[in-house]
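Only one chain comes next, encoded as structure tokens, the form predicted alone.
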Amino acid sequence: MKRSFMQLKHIVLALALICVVSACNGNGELKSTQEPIMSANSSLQSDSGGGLAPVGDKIKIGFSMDTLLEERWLKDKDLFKAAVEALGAEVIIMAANGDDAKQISQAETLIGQGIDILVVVPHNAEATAVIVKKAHSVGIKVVAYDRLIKNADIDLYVSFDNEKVGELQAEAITKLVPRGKYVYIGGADTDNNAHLFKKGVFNIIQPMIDKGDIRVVYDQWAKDWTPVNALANMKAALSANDNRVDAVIAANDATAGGVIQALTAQGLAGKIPVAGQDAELAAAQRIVEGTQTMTVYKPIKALAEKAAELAVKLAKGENAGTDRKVNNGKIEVPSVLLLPIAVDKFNIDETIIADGFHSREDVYKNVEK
């Protein structure tokens, strides 16, 4: 009996040692084994910074999002989740809704939940560099999604050609208004994309400014991309110029909405060309109604699927196979940049509607038949 007890004791000890070894990561650091076991098809989502992570053999991807307060990002969330799951992986999604400290805290939570790779949509291009450092300290690679993380050793950047977005906006508006007073309403100054959009716009209009054909009479950032801040900016622009403005380029469709609200109050909506980008439903409706001139459609299904594909590859230790690099102030980041598409009332049916991005019924619902 005593011998049997000793044999059992040795077996238990051996099993315990196996468990300890299996709880170590590649750097010999212990990983928590307190994660609950969930079903093979399960995934978790938390917008509060809490929650529990699924475990199992599947690759787990953490998706740290700036916000879910805009239509565009709700689409990204759903499309990315679907793309990840189609590849047999799992995703945990957290959104900070514009709070830098919260996004960093949520990223730490994701890292602690045993993810294999972290995908980040940064609110602040500079502040989120600390997330990359924390992830790398435990051997987790980081992918910047749509927006570049500055001054950090990120492993991959997947986005659209954001300078091209601004160029498409400016090309569309300068065709209609080759001379006159321009207003530029930028996005959030903390967002690297906002600077790229603006750079693209000025790539096109600067030669016209130099010739004296175009004069930019108002140029301001819209804090946190909010329509209310863009509305205040546009009111100030109109007031400073006695309503004599010839064209407006807004950094996205949300800010374009604020611009058009200000124009409507002055009886100018539809009389002054306004550009936006993101192809939001409200913008598509304004285009067919005649109050917004154009938007830039970025097929985010392609973005989500490409990001999911490459994140899974990196998690498996495979090469992402990129052929472009973008400097983020610290390194040349391996990058994939997809092409955006200019959309106006003449091609809206063949682009965002044909792709199923918005239904024709929804886009035209305010237009009399």
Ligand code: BGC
The other form holds:
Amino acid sequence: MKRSFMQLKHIVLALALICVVSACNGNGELKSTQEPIMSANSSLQSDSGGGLAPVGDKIKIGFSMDTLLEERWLKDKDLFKAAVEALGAEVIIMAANGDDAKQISQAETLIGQGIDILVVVPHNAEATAVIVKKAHSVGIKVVAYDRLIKNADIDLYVSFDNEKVGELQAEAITKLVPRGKYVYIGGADTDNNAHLFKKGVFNIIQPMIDKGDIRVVYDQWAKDWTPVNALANMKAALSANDNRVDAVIAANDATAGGVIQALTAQGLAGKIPVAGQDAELAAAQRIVEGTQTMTVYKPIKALAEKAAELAVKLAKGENAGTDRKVNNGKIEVPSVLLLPIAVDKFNIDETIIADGFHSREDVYKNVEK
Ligand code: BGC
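Form predicted in complex with this ligand structure, per the form predicted alone context:
Zooming out: every chain and molecule, the one shown earlier first.
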């Protein structure tokens, strides 16, 4: 019978304990000192009284993150850590800052550190499939956090309804601009979410394109989600259309920031509706200042808590209890998709401010004394 990883962990820990109690070394010989024994799958650490306390029952989660260079992921990191610790588990976090090879080697390091389960925010939806294979080869389950890992046997996917994000953006902008020239600035082509966001936008605007009301005059991905690439894209969109653009949908707030920089340079900021996503502080400020029309707020605390709760369940060998599936090109992945919320200047107080995502003081910093 195949033993679960947790069972193996307990066996190794038990052996380690026997060794400490009988003060033996690896050859079964008696030793004069008792040293903490560390193995890949177990550890002994000092308890508050200074003695040795077994921690083998504490679930250890590896959190492999794409990047910590963006505001949103810093929140995810802190909220996920807090959620894991509130469940009595522990987490080791590594971030690759956009480097695929680094993310893979960091995941290997985490696997080697005796984790019970691996949670991954993939930089590259396809390249990270190899991480899943490696983890599974030693009996460790993998959870895709916020972004799907494609063509891999992942055990769980916890995210938001990302197609809905795009739909909310397009609904808000088409209400203001039912006819005209649209620019779409997408996210990173390598991120499955970028494709879902775009799909959501086109779910709404395609019928209007077919009617001849909307024309998409520019449509490009912003490599690696960077504002500087979005800025270059928006400059190109404006110059190709002699600045005659009526609306812009950007895949997130960082790229919306690049777009608004390009509009500002042409004296157009605040005159052309712009949508973003993430409810970043800078975007919330632009909304109340009038240069960005809307953002999509995704309550990250709820995501972090759900992912932590289900990761711990899976690590214990329990069922995650999901009720929907998402196809990742290989399997139907058990999934949880949380609901995103559209935010504009009219509901900003009752959404992101009421939730404590940002303080009122910070959001209105530049418009109120
Ligand atoms: C996330 C967005 C984020 C983007 C860039 C996407 O996968 O869902 O919230 O803005 O990555 O980091």
